[in-house]
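Just one chain is shown here, as C-alpha cells, and it is the form predicted on its own.
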Amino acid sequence: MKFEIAKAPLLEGLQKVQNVVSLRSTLPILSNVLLNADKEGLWLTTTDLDVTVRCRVDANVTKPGATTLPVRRMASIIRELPDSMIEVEIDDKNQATFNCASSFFKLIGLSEDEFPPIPKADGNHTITINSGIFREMLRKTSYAASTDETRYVLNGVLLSFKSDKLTIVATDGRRLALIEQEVELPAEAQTDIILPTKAVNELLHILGDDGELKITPKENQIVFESGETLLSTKLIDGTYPNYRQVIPAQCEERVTVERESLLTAMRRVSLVTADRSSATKLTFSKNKLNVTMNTPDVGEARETIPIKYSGKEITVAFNPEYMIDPLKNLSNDEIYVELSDDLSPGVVKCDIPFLYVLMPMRVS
C-alpha cells in the first residue's frame, strides 16, 4: 500500500473521525483508524462498535491497500510534520513509514481484518435535509438531552419525522427544548427514532453549513451521509415520554425580551453562584426586569434589564444554567418570554418554530 497526500486535507480528516475512538478502549483494533487506499483516493474509518465514522480524502494511490493504524498517534505525528506533501507507504506487516520533507516516522499498526465491518446506507428509505439546518436544528435542542444514565431513554434527542416535518426533542425532565423543520417525506418514512448523545455530537462536529445530508434509518440503527462523509449509529432503543403533554397550552403573561441583554445579565449574576441548586429570581414589573442572585456563603448579584411589559408583577426564580443555554444556542434578535405564575412552567419563544420549556425552582 502506498500514496501521496497533503498534510492539511489529512489532519483534516483524522480529526472528522478520531473523536468516535475512546481513550479507555479495551480492544485495541478500536484504538485504530483503517485506512484503506483506492482509486478513489484514502478512505479514513472509526468506530467505538455504536458509532462509525467515514470520510475521504483525496489522495494519489500508487498500491492500493488497506491497514489499520494508532488514530491519535498517527494524527499527533500529522499534526507536526511540515506544511507539504506526505509519501505514506505500509508494507505487509502493517508496518507504516511517513516521509515529509526531512522528517521520517514509522508506525505499526494491525490488520484490516480484525476491524468490525462498516454500516451500509441500505434502508428502505432516505429522508434528505439540509446539513446546516440539521445541525442547528441539534445545536438548538440537544444541550437539554438528559445525563443521568439511569434515565437512559432520555440520553439523547427524539428524531420524530410526521406529517412531512421532522421534529427535534430534548428533555432531562426538568426542561425541554423543541425545533421543528418542513422535510419531504416518502409516505413509509414516518417514524420515531431516538439519537444517541454520542452521535449527535460527532453529528454537530463534522457536519457542514451548507449542502444535502441523507439520512436512512434502519432497524436499531441510522446512517447519515454527507457528502463524502458517512455517520453510523445504533439507536437508543425505547419509547420517547410524551413531551407534548408537559407544554403549557397557554400562558398569561407573554413578554419581549432582547435576548443579549438577558443572556448577559444571566451571565453576570451566576457568577455568585454555588453549586447546581442555586437559582436565579426573575422579576417581571412594569417596562423593567430585575435579574437577582443570592447565595448566602457567597454573595448577592443584581441586573435590571428595560423591557415592554405592563402585566402582573411576577417574579419566577429558574435553575441560572438551564436559563442560559437556550439563550446562548439562539441567534434571534428577540425572544418572547410565557409565564403564568411563579410556580408553573415558564415558556421561552422566538421567530423561528422553536421553543423551550422551563420548570421553576421554589425558593423561600
The other form holds:
Amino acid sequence: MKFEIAKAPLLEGLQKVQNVVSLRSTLPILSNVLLNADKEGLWLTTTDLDVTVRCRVDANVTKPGATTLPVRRMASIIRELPDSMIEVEIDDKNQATFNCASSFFKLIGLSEDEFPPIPKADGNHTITINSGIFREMLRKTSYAASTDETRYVLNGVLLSFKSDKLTIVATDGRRLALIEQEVELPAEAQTDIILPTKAVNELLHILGDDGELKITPKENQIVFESGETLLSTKLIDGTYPNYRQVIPAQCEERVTVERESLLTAMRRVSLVTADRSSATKLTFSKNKLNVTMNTPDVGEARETIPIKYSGKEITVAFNPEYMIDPLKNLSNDEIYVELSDDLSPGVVKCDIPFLYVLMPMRVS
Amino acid sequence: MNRTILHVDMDAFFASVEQRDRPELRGKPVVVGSGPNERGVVSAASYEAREYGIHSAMPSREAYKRCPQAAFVPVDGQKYRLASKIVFEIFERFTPLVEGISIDEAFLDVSGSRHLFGDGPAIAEQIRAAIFAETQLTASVGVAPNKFLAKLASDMDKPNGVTIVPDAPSDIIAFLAPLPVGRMWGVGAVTQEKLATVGIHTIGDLQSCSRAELARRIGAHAAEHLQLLARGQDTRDVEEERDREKSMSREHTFAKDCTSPERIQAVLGNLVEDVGRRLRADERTAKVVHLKLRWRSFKTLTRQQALQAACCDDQTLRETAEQLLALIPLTEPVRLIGFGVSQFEEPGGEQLLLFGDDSRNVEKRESLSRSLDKIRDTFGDTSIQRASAVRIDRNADEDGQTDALPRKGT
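Any chance you could show the form predicted together with the partner chain after that form predicted on its own?
Shown next: the complete complex, the earlier chain at its head.
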C-alpha cells in the first residue's frame, strides 16, 4: 500500500474521525484508524463499536491496500509535519513509513482484518435534509439531554419523522427542548428513533454548513451521509417519554425580552452560585425584569433588564444553567418567556419552530 | 516511618455545650434529650449525670428515676453543629487529613505535621488548648501509631486528658493486654460471649490464644481480624473528607444474626426514618442513598443509588433503600444493616420535575414525614410507627430479642 497525500486535508480527515476513539479502549484495534487506499483516494474509518465515522481524503494512490494505525499518535505526527506532500508506504507487516520533506516517521500498525466490519447505508428509505440546518437543530436541543446513566432513554435526542416534519426533542426530566423542521418524508419513512448523545456530538463535530445530509434509518441503526463523510450509530432501544404532555397548552402571561441581555444577566448573577442546586429568582413586573441570586455564605447579585410586559407580577426561580443553555444556543434577537405561576413550567419561545420547557425550582 | 494518629473526642459534647451556655447548669447533672415524662431517650449525659448511671440511649424516664434532680434539656442540634464546626476548623489548622466520625469526634493523621508543630503529644496539647480557648469546651485525645489504638487511648483518661500509646510493638502489646476484649472495635456483646466461653476475657488472652482455636469459634476471617487488632495492628488510613458532614447514616447490629427478610426490611425502615428525621431536622435534602450489609462472616457489602432529585421524605428514601436491598440475595445471616444518605443539597433549591412525580406528590410525602416528626418530638419516638415495624417488634419480643435501635450518644 502506497500513496502520496497533502498534509492539510489528511490532518482534517484525521481530526474528523479521531474523536470517536475513546481514550481508554478495551480493544487495541479500537484505538486505530482504518486506512483504505483505492482509486478514489484514502478512506479513514474509526469506531467504538457503537458509533462509526468514515471520511475520504484525496490522495494519489500508487498501490491500493488497507491497514490500521493508532489514530491519535498518527494525528499528532501529521499535525507537526511541514506543510507539504507526505509519502506514505505500508509494508505487509502493517508498518507505515511517512516521508515528508526532511522528516521520516515509522509507525507500527495492526492488520485491517481485526477491524470491526463497517455498517452500510442500505436501509429501505433515505431522508434528505440540509446538513447545516440539521446541525443547528441538534445544537439548539441536544444540551437538554440527560447525562444520568440510569435514565438510558434520555441519554440522547429523539428524532421524530412524522407528517412531513422532523421533530428533535431532548430532555433530562427537568427541562425539555424541541425544534421542528419541514422535510419531505416518504410515507414509509414515518419513524421515531433515539440518537445517542455521543453520535449527536460527533455529528455536531463533522457536519458542515452546507450540502445535503442523507439520513438512512435501519433496524437499531442509523446512517448519516454528508458528501464524503459518513456516520453510523446504534440507536437507543426504548420508548421515549410522551413529551407532548409536558408542554403547557397555554400559559397565562407572555414576556418579550432581548436574548442577549437576559443571557448576560443570567451569566453574571450565576457567578455567586454555591453549587448546582442554586436557584436564580426572576421577578417579572411591568416592563422590568429583576434577576437575583442570593447564596448564603457566598453573596448576592442583582440585575435589572427592560422587557415588554404588562401582566401580573410573577416571581419564579430557575436553575441558572438551565436558563442559560437555550439562550446561548439560540441566535434570535428577541425571545418570549411564557409563565403562569411560580410552580408551573416556564416556556421559552422564539420566531422559529422551537420551544423550551423549564420546570422551576421551589424556594421557601 | 511511623504514623502519628490522633483521636480527638469531645467530652460529653452536647451536655458540655449546654453547661457552657447556661452557667446555672455547671457542676450539676444534665441530661440532653427527651423530657423526664416523655417516652424518648437520653442523647447525652453530663459527667455529673453519669455518676448516677445515666448514659446515652437510656430511656429518659429511667434517667429521671435514677436522678430526679437532673436538668433535662432538649436537643439543640444547631448549637452543637456550630460548636462542632469551630472544633473541626481547629483540626484543619494542624493537618488536612481529618476524618470526622461524628459531630464530636475525629481522627487526625498528623504524621506530616510533626516537623511543623512538634510530636504527637505536643500537637494534642495545642489542639486541646485551642479548642478550650475558642469554645470553652474540653476534649480528650488519644495519640497512637494507628486509628484503633488512638480511639482506645482517647477513652482512657476522660474527661480532659491525653493518653499516649508508645510506638514499639512490644509496648503496644503490653498496653493492650490488660484491657477487656469488649474495648475492641467489632467486639460486641455476642462476640464477647463467644470469646468468654473459651476463656478469653482480655485482649491479652486474645493475643496468646491459638488462631485455629479462635477460628473454630468465630470464623477464620473474624479471628484473623481480631488477632491483628489485639496486637495493635491496624493499617486503615485516616480518610479525610472535604466536608465532614457529607453524609449521614445509621447502622444496626442484630442481637442475633438475622435471616428473616421481613425483619431486615423492618429494621431498615427504622433506620431510614431515623436518618430522614435527622435530615429534616437539619433542613437538608440528599441526592444519594447508601445501603450497607454485613454478613455473619464480617464480609461487608455496600450499595448506593442516586435519586432523581434530592429529597428528605421517608417514603422516597425507604423505597430506594428497599430496592437496593431487594437486589442483594440474602445468602448468609445478616449481622449488621446500615442506611445512609449523602450529597446534600440545601433546601429552597428543589428542582421540580417534568415527568412522573409531580411536585405536589413530593410535597405531600415530605409533609407526611414532617408530621410524623412532630408527633414523635411531642409524644416520643415510638408513639407512632409503621405497622410492619410494630409487628416485627412484637415478634422480636416473642423471640426474646430486644432490638432497640442504637442511638448515637455523646
